[in-house]
Amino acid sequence: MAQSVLLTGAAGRVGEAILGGLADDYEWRLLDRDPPTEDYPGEFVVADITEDETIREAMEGIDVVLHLAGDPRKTAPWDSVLTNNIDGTQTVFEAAVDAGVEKVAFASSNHAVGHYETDERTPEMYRADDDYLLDGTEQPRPGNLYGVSKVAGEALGRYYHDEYGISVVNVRIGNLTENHPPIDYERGQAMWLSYRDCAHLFDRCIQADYDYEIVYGISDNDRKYYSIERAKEVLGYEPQDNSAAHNDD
């Protein structure tokens, strides 16, 4: 069972939720590049994802590397997501793999896929009867250059798992909020994941043995266009919520 957990970007939404989970069930070392401004489990490391000697260090003695740091605008300029989302992942990569760390869970985004839905969806087609689902296989489409950014942390991911064999799970997380989202918002419910189930599910990835993925992180909603198989499947995935269930919140 891994015990020690490199979390980048633990300040923001996702590490929040991981955190909410999880701060009790592993030794975490904590990375932002924002000092805390509230107490964290574990140690807490102030970086730029990009510092490379500070990033070495912080993965010594590490098993797991949950990678969540980057800039996470999706309107983000070219040479933001440049250094902070490609060139930082291609770090934590490296460090990673001379560090001797057991498996990267990266978090991608359906940013990485936006695109399908230029031709493929409309507001009216997030509904229960739906068969058409993305499942991880199909091609890339980002939808802006952020998304462009996740597929090259995706393609990064796979460069090091065929070179270096280190494991990789690419998380393209949907809509996380604490709460529920509105309920006229039908495309933030087919895409809804919850701070339980993401809690939940990055520690599936600390957990679970795989080689390289691509899941889509979302909750089990009635109304979704990713599929949650291959996540239940390879991670044993178990997801609690379903924005259906608050339609007559």
Ligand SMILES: NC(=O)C1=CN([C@@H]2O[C@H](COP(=O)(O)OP(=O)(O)OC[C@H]3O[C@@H](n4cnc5c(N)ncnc54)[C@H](O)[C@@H]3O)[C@@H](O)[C@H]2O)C=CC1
The other form holds:
Amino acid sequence: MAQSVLLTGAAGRVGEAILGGLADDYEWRLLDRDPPTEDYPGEFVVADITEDETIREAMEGIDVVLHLAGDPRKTAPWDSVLTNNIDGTQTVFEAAVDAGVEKVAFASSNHAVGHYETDERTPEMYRADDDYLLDGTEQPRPGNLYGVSKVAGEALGRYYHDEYGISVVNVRIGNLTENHPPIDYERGQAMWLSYRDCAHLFDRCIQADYDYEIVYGISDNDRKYYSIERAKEVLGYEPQDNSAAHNDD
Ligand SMILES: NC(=O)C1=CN([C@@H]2O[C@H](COP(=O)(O)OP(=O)(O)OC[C@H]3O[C@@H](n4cnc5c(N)ncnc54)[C@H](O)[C@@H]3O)[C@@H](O)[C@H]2O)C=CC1
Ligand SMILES: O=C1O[C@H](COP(=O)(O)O)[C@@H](O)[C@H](O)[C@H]1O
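Which structure goes with the form predicted together with this ligand, now that we have seen the form predicted alone?
Everything in the complex follows now, all chains and molecules, and the chain you saw is the first one.
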């Protein structure tokens, strides 16, 4: 029988990419505070992730949670990230543990390590001939309050894994765009994540066995300053796209 997967933030862009690739592969329960505007696979729960009781109900019978819901803006103010990204993520983890969920994949971000992009390193680190690489073992260095909230989400996952044994993978997503990498934006091209690689990566987060992991979620770009080796090794991630293939578009 197909695994039951709860997808929070299902109405957003990352949710669209995941469902675009995996709609038929799982028993989906989709959750977002915004109601759906088009047909979705499975059941759709309209709820806020800070609503404890509703989130507990949404967790019943779920094997794996893909937790995307949150404020994705790098300029998001503290009150928003505190509520949506930190409090909401704690509510999701607490309910997941209590419901006996096996795994949670958390949508972390490149902004959790944004301050490695120093004036001395940029823009060279965004280029294919530069060998600077972050691999997920480095200390977090958030570049904004949104990044701080993602580091907090990763720490919540660490706590719930260590305390309760739930499997947790934090995917530090780069820059997701459909069809084409960002244009005239070296940083975005270095951290591009295509829609199909995004779906495949989260598929591997559902299928693979792991304890607590931090991986980078980017395509196999020639330009890169995030290693994808850990995602390959632990999750079996095999990206198909490379922003360099679009250089002449
Ligand atoms: N799109 C990208 O390139 C990247 C996205 N991410 C992360 O991935 C996740 C999804 O991002 P996107 O799909 O791009 O954003 P989005 O804004 O398109 O989707 C987020 C969804 O979450 C929902 N949501 C927000 N707060 C909520 C709450 N309190 N309760 C219930 N639903 C809520 C929104 O209604 C929205 O549908 C976010 O956590 C974001 O930080 C991280 C790095 C890059
Ligand atoms: O975490 C996120 O990162 C991406 C890429 O960051 P940017 O600084 O290159 O824009 C961003 O597009 C997305 O909205 C955000 O959630």
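Positions refer to the first chain, counted from 1. Rigid core: the largest C-alpha set superposing within 1.5 Å between the two forms. Model, not experiment: these values are computed from the prediction.
Positional change of residue 61 between the two forms stays under 2 Å at the C-alpha, relative to the superposed core. Taking 2 Å as the criterion, residue 36 does not count as shifted between the two forms: its C-alpha moves by less than this amount when the rigid core is aligned.
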